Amino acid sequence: MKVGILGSGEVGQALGRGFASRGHDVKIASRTPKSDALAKWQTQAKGKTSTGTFAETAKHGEVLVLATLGSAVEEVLRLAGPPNMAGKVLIDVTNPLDFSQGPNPGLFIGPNDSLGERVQRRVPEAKVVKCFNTVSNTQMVDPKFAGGNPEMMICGDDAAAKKTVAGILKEFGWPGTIDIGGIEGARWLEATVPLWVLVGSQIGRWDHAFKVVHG
């Protein structure tokens, strides 16, 4: 499968080794494409990578990952070209945080509306999917957590897409989904990561995630 990460930094990073590692194709792009830190990313990953623009990797990609900071969302999403995105399953990785107000973040989108919406109103014709906001990059692939790993919470509009990505989750070690609905739950999975931020702080940690449980 051909992969286009849309972001460059440790979250892009670490989900273009994971698709690179179990075979697939990946591109990842940045503003810098032949930057010495993805010179030494590509070093590092094992399989097939590459480099390029935005609107380069939205064509090379079959499945996307929206890996950008929240602010950078609707930039980022410019330069890659929405038409490169149609039909597409668009993984949006994304969120909101605000930390102008200090250490512990706010959100700057909420509560009637998410990131993950705005994304699937400025790509209509791409397949979004939230997923992989509430974990820490370094559990993205091959989680290991003390207490066994959980389902991961995902949303989203179009069922063959989210069926995709739980596949892509179970590549990755995950032991399978919780599927909170249509793109509006974005909202809720978006809200979650502040309280990540202020337990990972307490616990002087941060490869925690949450996990759902039941009697």
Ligand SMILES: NC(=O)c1ccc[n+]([C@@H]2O[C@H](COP(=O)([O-])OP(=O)(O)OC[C@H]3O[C@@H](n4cnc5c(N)ncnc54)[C@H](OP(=O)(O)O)[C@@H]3O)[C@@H](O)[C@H]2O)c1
Given for the second form:
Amino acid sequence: MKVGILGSGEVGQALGRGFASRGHDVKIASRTPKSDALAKWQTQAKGKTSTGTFAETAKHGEVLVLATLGSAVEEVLRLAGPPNMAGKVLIDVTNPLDFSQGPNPGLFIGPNDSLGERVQRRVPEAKVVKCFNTVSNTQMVDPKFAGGNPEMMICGDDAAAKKTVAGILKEFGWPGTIDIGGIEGARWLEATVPLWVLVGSQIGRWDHAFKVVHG
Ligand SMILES: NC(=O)c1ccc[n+]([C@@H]2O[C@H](COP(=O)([O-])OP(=O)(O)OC[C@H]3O[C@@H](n4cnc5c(N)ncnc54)[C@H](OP(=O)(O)O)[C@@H]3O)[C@@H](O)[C@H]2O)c1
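Form predicted alone already given; the form predicted in complex with this ligand follows:
What follows is the whole complex; the chain from before opens it.
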């Protein structure tokens, strides 16, 4: 599969490595695609990789991943070009975190809207699936949780797109998915992230996740 990763931070690099290691043809996007950091990422990633602008990367991918700073999402979608994303699965990993009040973030969208919904409205012809935003980049591929791996919670409006994402999760080593419904579920997946930060501060580590358990 050709995969376009819109974002070159920790998340973009981790997911890019994951897709490349599974034999996919990965292009990763940045405003500075010829940077030393991305050249280093390419030498470390195993498999077929390339770098490009946001538009080149959106064109390349049959499946796209949105992994940019939450406040930069609108600008990145503009740079990527909505026509380049039409008809494609767009995995949205972003969070609308607001650090203006200190190290414990709030959200700059919500509670009756979300970044996931904003992305879907901005690119109505893409099939947006919210996924991976509730876990650390270090656990996105080949997750290893001491208490047993949780199922990944996802949401989105397109059933076939969610099936594609469930397949990717399986390839990456997740035991399964919990589909919480339409893209409006992103309100609540995004809302768990400030809680995730508070919990991380208390336990002193950043590779944790919330797990659904039942009797
Ligand atoms: N870090 C994690 O473990 C984690 C886990 C779950 C979810 N998330 C979410 O995933 C997203 C990515 O996180 P991250 O930690 O990998 O990196 P990040 O620092 O939040 O974002 C880096 C990316 O954002 C782009 N960017 C920043 N400002 C921009 C602007 N003004 N215009 C255009 N692009 C801009 C950068 O572009 P350039 O490449 O051009 O610099 C880069 O590709 C965030 O929304 C975060 O909340 C992160």
